[in-house]
Amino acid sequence: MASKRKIVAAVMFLLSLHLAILLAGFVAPYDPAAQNRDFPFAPPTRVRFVDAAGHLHARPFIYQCVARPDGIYEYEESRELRYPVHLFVVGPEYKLVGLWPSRVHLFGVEAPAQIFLAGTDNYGRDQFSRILYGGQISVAAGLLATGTSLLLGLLIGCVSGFYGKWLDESAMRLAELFLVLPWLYLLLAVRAFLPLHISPTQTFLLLVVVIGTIGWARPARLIRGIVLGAKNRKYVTASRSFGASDYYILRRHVLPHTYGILLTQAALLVPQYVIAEVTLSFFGLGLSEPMPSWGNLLANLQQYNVLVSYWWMFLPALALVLVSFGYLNVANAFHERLQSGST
């Protein structure tokens, strides 16, 4: 019961993160590509409940951010007026989950004030909006690459374990080769060898294929072990004696044993592949500006003055940590569930 509650809690936390990323256009107050050259490197806006006079307010509010006349990239709050934070406001147009046009945003403030929950970058673009939109790219790349790896691992592991002989020998030697290769350097080398000047869609698909095809070996070995044990069960032998085909035996009696391993491996691989996409984009080998991804958002930290002066530019890394933490918790909960079920 405890392991089941842990799985539910971990999955709910992960779903809430993915829902915020999926509904980025609704949750984000601004267009991620919209530039506001009056506010480069503006710090995160402080949301308040207590005003300058010490009065408590039920509705959260902000003060307008204004540039200091005697400083560069220095700002202060103008406390003359309060700007309440409103829910379900009309703002820049976007497509909800990429399909339906809408202008309704979860929150916002009235002009001329602007709310920058995670500050702005060097072009005055809202970091909070860019983190949410960037998560769509980075997390989608991780999910699709994981699906690619697991599909290859399932296919190779099942064929290798079920039929054995030279197929098993060849597949496992190839898997061992992929396991000992330094995947990060291999990933960088393969991506650097491929064309750089291609469309964003082609770049995204290329990232998914490159990342996904490198990590199939470990799932394949695990699935092979499950198949080796399952194919010698008595009910499999009975099915074969009744004339059942190999496809029927695999689908009905063997593959169900692999589902737990597949779920655990998926929860482990997604954060690894998200980090792989972030790494490639950080080094300029993934999606480039103006398309946001967590990797090219963090690439701003390659400039020393940004690294030491603007702490909010690290916030995309916090989003990466939260997603990785959620998936690793799910993987740990599934692993405990599998262990308790086998005892």
Partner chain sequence: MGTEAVGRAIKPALVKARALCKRYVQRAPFSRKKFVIDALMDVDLEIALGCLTALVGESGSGKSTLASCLGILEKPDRGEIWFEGSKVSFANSRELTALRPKIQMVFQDSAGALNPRFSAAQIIEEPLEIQGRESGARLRARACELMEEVGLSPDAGNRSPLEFSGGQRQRLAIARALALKPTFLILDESLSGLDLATQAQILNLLLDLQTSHSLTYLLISHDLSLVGQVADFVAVMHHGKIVECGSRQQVFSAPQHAHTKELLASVGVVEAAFRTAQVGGGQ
Second form
Amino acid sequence: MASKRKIVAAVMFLLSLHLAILLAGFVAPYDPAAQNRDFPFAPPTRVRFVDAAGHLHARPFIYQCVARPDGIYEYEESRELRYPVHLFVVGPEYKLVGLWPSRVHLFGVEAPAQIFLAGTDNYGRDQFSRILYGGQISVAAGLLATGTSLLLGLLIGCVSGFYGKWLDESAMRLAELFLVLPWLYLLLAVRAFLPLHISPTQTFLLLVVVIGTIGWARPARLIRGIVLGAKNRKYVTASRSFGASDYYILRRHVLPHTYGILLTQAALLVPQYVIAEVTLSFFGLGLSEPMPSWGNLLANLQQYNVLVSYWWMFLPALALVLVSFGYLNVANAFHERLQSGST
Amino acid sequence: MKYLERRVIHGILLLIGVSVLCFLFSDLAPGSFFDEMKLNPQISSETVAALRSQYGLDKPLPVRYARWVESVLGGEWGYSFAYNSSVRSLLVVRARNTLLLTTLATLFSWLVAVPLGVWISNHPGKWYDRLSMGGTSLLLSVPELVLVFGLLYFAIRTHALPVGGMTSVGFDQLGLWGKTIDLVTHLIVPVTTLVLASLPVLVRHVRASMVEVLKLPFIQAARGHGIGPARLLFRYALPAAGNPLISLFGLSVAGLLSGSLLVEVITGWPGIGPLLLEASMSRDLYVVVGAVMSSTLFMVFGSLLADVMLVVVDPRIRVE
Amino acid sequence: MGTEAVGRAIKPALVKARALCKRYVQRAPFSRKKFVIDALMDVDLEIALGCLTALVGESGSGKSTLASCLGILEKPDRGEIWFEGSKVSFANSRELTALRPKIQMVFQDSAGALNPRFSAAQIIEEPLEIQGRESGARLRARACELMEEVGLSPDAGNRSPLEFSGGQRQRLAIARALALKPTFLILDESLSGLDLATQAQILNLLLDLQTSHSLTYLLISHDLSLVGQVADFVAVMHHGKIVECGSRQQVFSAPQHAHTKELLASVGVVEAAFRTAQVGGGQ
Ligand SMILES: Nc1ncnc2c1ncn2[C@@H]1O[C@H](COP(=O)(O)OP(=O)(O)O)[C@@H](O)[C@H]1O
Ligand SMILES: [Mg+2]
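Now that you have shown the form predicted alone, what about the form predicted in complex with the partner chain?
Entire complex below, previous chain first.
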């Protein structure tokens, strides 16, 4: 089945992205906050196979990056020594998944050379590491906010569809309100009323809750529709005749119908919410420096000279696009599968 | 015109609902929203006292809401603490600028999406169909934030377009023609961003509804009668696919407004977006409410416009 | 057989219904017009213990509505229901929970009443699970027992009900209804939509089960000829009212209401075919 292969491919792609982000400490060669005051705005290091003398090497290597004596923020490679790229090198200490301390990194080069796969920012911090660590925040915010939305949607949709009457009526009117409002306006308005200067953890949780709460309406509406269809089935009446409670009926007969929609909605919501978090952090309403979030990284682009001169500062955007792309593919594949299943 | 009357009432109820929601949210703030105001050196104590009596700032939520409604009806729309002026005077110019941006973006995105969608729907599976579908799915995963920076980069690098704001420095000295040119060149980056961002969804919807219609027997029959493809597509099939597309028009306004906020902030377009952001940061309550209300107003207008079009296109709706 | 029926007639009533009324109000889509359907109008009914009472009437006459009221699935607007001599109160949920297992129903639309996501065994286990009668391995064992009892192979336990034939689905539904060991079983159109041979098989199964489980039946059908063979009592429904009620002999030999006569007129045609089928069905 073509659609099944599609799902597998799309999910594999997404999984590898998430794995890299989850294991950021291992994949990233450096600490995201470590500054190299000598190398602000260093361009991405070129990984080479052919050395200056024209010899081919099996193991990729780099040349050390040095500041040009005559310019500021201008760099060149010092061609004297080759620094081979090694796998599983020992480097700065980090905690894998925030739990297990370790010093082993996926790749790295020997000091004094440094490998900046995505260049450095104005403090000389390695952007590649920052993108990976930033992903932890942005993607986690997206995932948790999606969970919040779906949970709220499931709860409200189930109650609304199952019990009907005025509960349903008022919930659906409220959903309409949330649906028609431009989400970014709503997001900013809600954010405006909440405290600005709080600890990073609190900010993060606040972001998750605010973003997740704003998006409850669509899943709630979809789930309500499914519950409405499912609760009038004859087998639900039959279940009642055996003395089943509402909870039993919801759990056994109604909820299984919602899984398809929940999955598809999740795949659609996660990228939206990642973008929402990025947007808020970009505006300075989310997590602030030195925490790397994709929004903070992209905020550098608001400086004219950064936008014009340092193209690698666009690379966090690429990460954002890749994640969106991955999720949209999965959503499409799920959707096709649901469609083909229902007809 | 019973249908339209109902839609107008619906829109008004929506506006009321949104305003109530805004005030409810404002009450969520831990500590009073107005405690911070007292700390703000920009606001004199006389102002605070005047505001307090006018808006009942220390009164409970319903009173504040009632005072605000009074001020809306009086045309003032509340008071901006940061600007020391009525919210309406701030909003009117901003709203005009946002409206200019979003109207143009809506216009151009539909002008591109409809012909493109109709054209590719006629030959599903052809190379240009697959190219467009691939292109739209790629474009779909590029958020506005990224698009606008890409375009800005392009504009700056080529020196083809002015960047930032709505007008150049010497705008007032320019003649009418010069002013127009200046405005248009400033519009290109934000409008293009918005068009590119809304295009994928629109093209896909146009294509999908056209593909459905083209399967219908009456189209097959018309084809059989030897009616030319252009006439067949635009005179026969497109009107039949019209209703869902018109409904989509109403919905697309909301997405466009969100995109517009972001683009306005980044390109420095003096619309509602930067105002709302600024007000969010400085917690300028009535400005936040006013900005949200005006965006809702645009939304309601957009969907009313869609409703009017529906009634014009599909007489059955009038009967109901 | 005549004396036997009279003998049964003096048995006490298991279920009594008095002056049941049920009205459905439906709103037409996109308009404020309301449609009122009086599905039950002052229905009185007594169902004798251990007997098979047939409820006959054309489609739309309110049979299923009466069944759901008697099965305590719908609350009648007015009227009272007694079960085993005590009044059924719809408000008291504890009493209802105790009553539910005693009154079971086989629903009209057998395909719709079986969740297609469940396997056959899971379907039979459901009532046991809800009532907490069995758990673990005993649950599955009991389901297999019940399947055997209604003539289904326990090997089919893992199959989806969608894969079953109409007759097999009916058997599955009956097995599920029997799981809680009810005293009163309502069979809503359980024989409709089946071919004649299958109808006869199911009917025989029901009669066997009646003696082995000492069940009281309410068998609902739109077809008088079908139930005329086996019913002890017959009630005829028409436009939400019971227009005729009595022992089979009374109703068949001396119908009072014009509608019953109408129904009877069409019986003769089918009866011959039914007899052949019964023989063919292996009686
Ligand atoms: N849930 C319901 N809502 C509205 N009308 C109903 C409902 N159930 C049954 N009816 C109506 O009540 C009448 C009796 O239906 P029913 O009891 O199913 O008849 P029967 O089972 O004899 O065919 C029919 O006219 C039917 O349309
Ligand atoms: Mg029925």
